[in-house]
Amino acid sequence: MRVALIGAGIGGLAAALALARRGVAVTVFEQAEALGEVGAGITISPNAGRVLDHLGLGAAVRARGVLPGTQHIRDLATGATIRTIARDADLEARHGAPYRHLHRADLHALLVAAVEAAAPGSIRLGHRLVAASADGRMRFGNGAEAEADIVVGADGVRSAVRDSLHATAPPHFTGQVAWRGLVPADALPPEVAAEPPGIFIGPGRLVLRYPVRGGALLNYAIFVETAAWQEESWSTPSTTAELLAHLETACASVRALVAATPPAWLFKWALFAREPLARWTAGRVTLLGDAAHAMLPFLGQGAATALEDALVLARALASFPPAEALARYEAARRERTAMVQLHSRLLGLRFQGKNPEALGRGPLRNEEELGLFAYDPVTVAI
C-alpha cells in the first residue's frame, strides 16, 4: 500500500510515523520550501500524549514540556483567581500519559526526524496541492502528479483536499479575533513571569498564558470580540499598541505581558466556526485534523484531536483493506470530533460571558469534565 499525506503539520507527520513504523510506504508531500520554527505554544493532553508515548516520542516531549502544576482561571479586570484546577503529576499518574505545554516547533521537530528516521526521503517539499481525484490522483502546483493508493489530507483549515472533494458550507465568522505571543521571561517584571499558568476571562475577552521551553518563554493567546479584523490566516503581524487598545479594562499583569512581547513574535487571526462535514471520505481519499474537523480553540484539542486520527487511521490501514479501513476510520472518529468541535465553541462562550465570577461555580465542563483525557486512541475499537 502506498499513503500520500498532504501537508506535514503535526497531524499529517503523526500519520505518517506510524504508518510507516507498520511497514506501509508513505510520502509527505508540503507546500512549504523549508520546514522552520513556525507556531507558538501547543498543549498535549493525556489523551494525545497516549499517542506520542505510543509513538516513542513521550519521554522527549516530557523533557522538552512543562508540567504547568496547577491552573489559574482569574478576573481579567482585577486579577483574583475565581478557580484552580489541577494539571499536575498526579493528573498524569492518573491517566497514564503526559500533559505538558511546550512550543508547538519543538514537537514539529521531534516528528520530522522521527519520520525521516523511519522513512528517509519521504517528506517532499515545495509542493502545494492544486487538485486531488477520489482515485488518488494528486496534481501540484509545481507541476508534479502523483498517485497512491490511499490520499489524506492533513492539509489545515484550508484544505484544498477537503474542497477538491467535498461540498462545504463556508465558514463563518465568530465576531472574534485572536493574537498570540511570545514573550521572553526575563523581560517582565519579575513577579508578572512567576504567576501562576491559566486564564483570565471577562465580557467579550480571554487571555490565555502558560510558560514553554523551560519556562524560559510564556506564550499567550488573547481573543477578543471584534469584528475590526476577518483575515483567517495566523501569520499575519500585529503591534502590541494595536492589542492593548482592546486591554485597557484589564488588569496591570496582562497588559504588562503584552507590553512586553518582541514585535516579531506577535501575529494575529479572525476565529471562523466550520460545521462538522457529513462525510470525510471520498473513494481512496479521506480527511485527517483540521482539514475534516476544524474546531474553535477553547479546549485546547486541535492538535490532540489530530494526534488521535494520525493513529487511528494508521492502525485501520493496517489492519483492514483499504476501503474498509477508510470507513472504520471515520466511523470511529467522526462523531468524537463533532462534540469536541460543540464543546469547544460552548466554553468560549462561556468563558467570555458578562459575568465571570460565575464560572466558579458549578461544573465547568472542561476537557477533563467532559471525559476527553481518557480517550484512548491506542486501543479504541475501530
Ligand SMILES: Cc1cc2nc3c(=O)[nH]c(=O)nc-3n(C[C@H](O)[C@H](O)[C@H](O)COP(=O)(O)OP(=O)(O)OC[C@H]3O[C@@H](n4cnc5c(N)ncnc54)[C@H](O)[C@@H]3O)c2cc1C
The other form holds:
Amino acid sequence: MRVALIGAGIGGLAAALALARRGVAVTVFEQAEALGEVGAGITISPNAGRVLDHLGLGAAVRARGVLPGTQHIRDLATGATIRTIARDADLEARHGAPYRHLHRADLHALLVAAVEAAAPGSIRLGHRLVAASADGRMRFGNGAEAEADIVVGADGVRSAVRDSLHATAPPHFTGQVAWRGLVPADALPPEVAAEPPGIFIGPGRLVLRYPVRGGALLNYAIFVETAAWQEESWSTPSTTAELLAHLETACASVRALVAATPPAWLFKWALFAREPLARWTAGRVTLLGDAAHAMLPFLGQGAATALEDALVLARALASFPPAEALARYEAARRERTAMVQLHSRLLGLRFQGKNPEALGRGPLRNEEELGLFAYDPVTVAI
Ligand SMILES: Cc1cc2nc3c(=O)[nH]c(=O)nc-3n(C[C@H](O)[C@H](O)[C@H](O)COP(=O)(O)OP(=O)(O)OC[C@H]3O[C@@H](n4cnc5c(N)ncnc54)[C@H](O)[C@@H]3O)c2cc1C
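What would the structure be for the form predicted together with the ligand, given that what you showed me was the form predicted on its own?
Okay, now the whole complex, with that chain kicking things off.
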C-alpha cells in the first residue's frame, strides 16, 4: 500500500512515522520549501503523550518539554490567584504518559528526524497540493502529479484536500484575535520570570503563559475580543505597542511580559470557528488533524487530537483493507474530535465571561474534567 500524506505538520509527520513503522510506504508532500523553526508553545497532554511514547519519542519529549507543576488561574486586573490546577508528576503517573509544554519547533524537529530515519527521502518539499481526487490522484502547484492508494489531507486549517472533496460551510470569525509571543526569561524582571504558569482571565481578555525550552523562554498566547482585524494566519507580525493597547487594565506582570517580547517573536492571528464536518473520507482520500477538525485553542488540544488521529489511522490501515480502514478510522475519531471542537469553543466563552470570579467556583469543564486525558489511541477500539 502506498500512502501519500499532504502536509508535514505535526499530524502528517506523526501519521507518516506510525505508518512507516508498520511497513507501509509513505510519501509526505509539504508546500514549504524548507522545514524550519516556526511556532511557539504547544501542549502535549497524556492522551497525546501516549502516541509519542508508542512512537519511541516519549523520552525526548520528556527531556525537551516542561512539566508545569501547578497552574494558576488568576484575575487579569489584579493578578490574584482565583484557583489552581495540578499539572504535575502525579498527573503523569496517574495517566502513565507525559504532560509537557514544548516549543512547537522542537516537537516538529523530533518528528522530522524520526520520519527521515524510518523512511529516508519520504518528505518532498515545495509540493503545494492544488487538487486531490477521490481516486487518489494529486496535482501540485509546481506542475508535478502523483497517485497513491490512500491520500491523507493533513494540510491544516485551510486544507486544499478538504476543499477539493467536501462542500463545507465557511468558517466564521469569532470576534477574537490571538497574539502569540516568546520572551527570553532573562529579559524579564526576575519576579515576573519566576511567576507560576497558567492563565489570567478578565472580561474579553485571556492570557496564557508557560515556559518552554527548560524555562529559557516564556511562551504566551493572549486572546482579545475585537473585530478590528480578521486574518487567520500563523505568521502575521505584530508589535508590543499594538498588543499593550488592548491590555491597559491588565496587571503589571502581564504588561511586563508583553513589553519584553523581541519584535521578531510576536505574531497575531484571528480565531475562526468551524463546525464539525459531516464526513472526512471520499473514496481513497481522508483528512487528519486541523484539516478534519480545526478547533479553537482553549482546550490546548489541536496538536494532541492530530497525534491521536495519526495513530488511529495508522493502526486501521495496517489492520484492515483500505476502504474498510478509512471507514473505521473516521468512525473511531469523528465523535471525539467534534466533542473537543465544541467544548473548546464553550470554554473560550466561559474564560472571557464578564465575571472572572465565577470561574473560581464549580466545575471548570476543562480538558481533564472532560476526561480527555484518559483516551488511549494505542488501544482504543477501531
Ligand atoms: C507554521 C505553523 C506554526 C504554528 N504554531 C503554533 C503555535 O505556536 N502554537 C500552537 O498551539 N499551534 C501552532 N500551530 C498549529 C498546530 O501545529 C496545529 O494546530 C496542530 O499541530 C495540528 O497539526 P496539523 O498537522 O493538523 O496541521 P499543521 O501543523 O498546521 O500542519 C499543516 C501542514 O500542511 C502544510 N500545508 C498546508 N497546505 C498545504 C498544501 N496545499 N499542500 C501541501 N502542504 C500544505 C503546512 O505548510 C503545514 O506544514 C502552528 C501551525 C503552523 C503550520
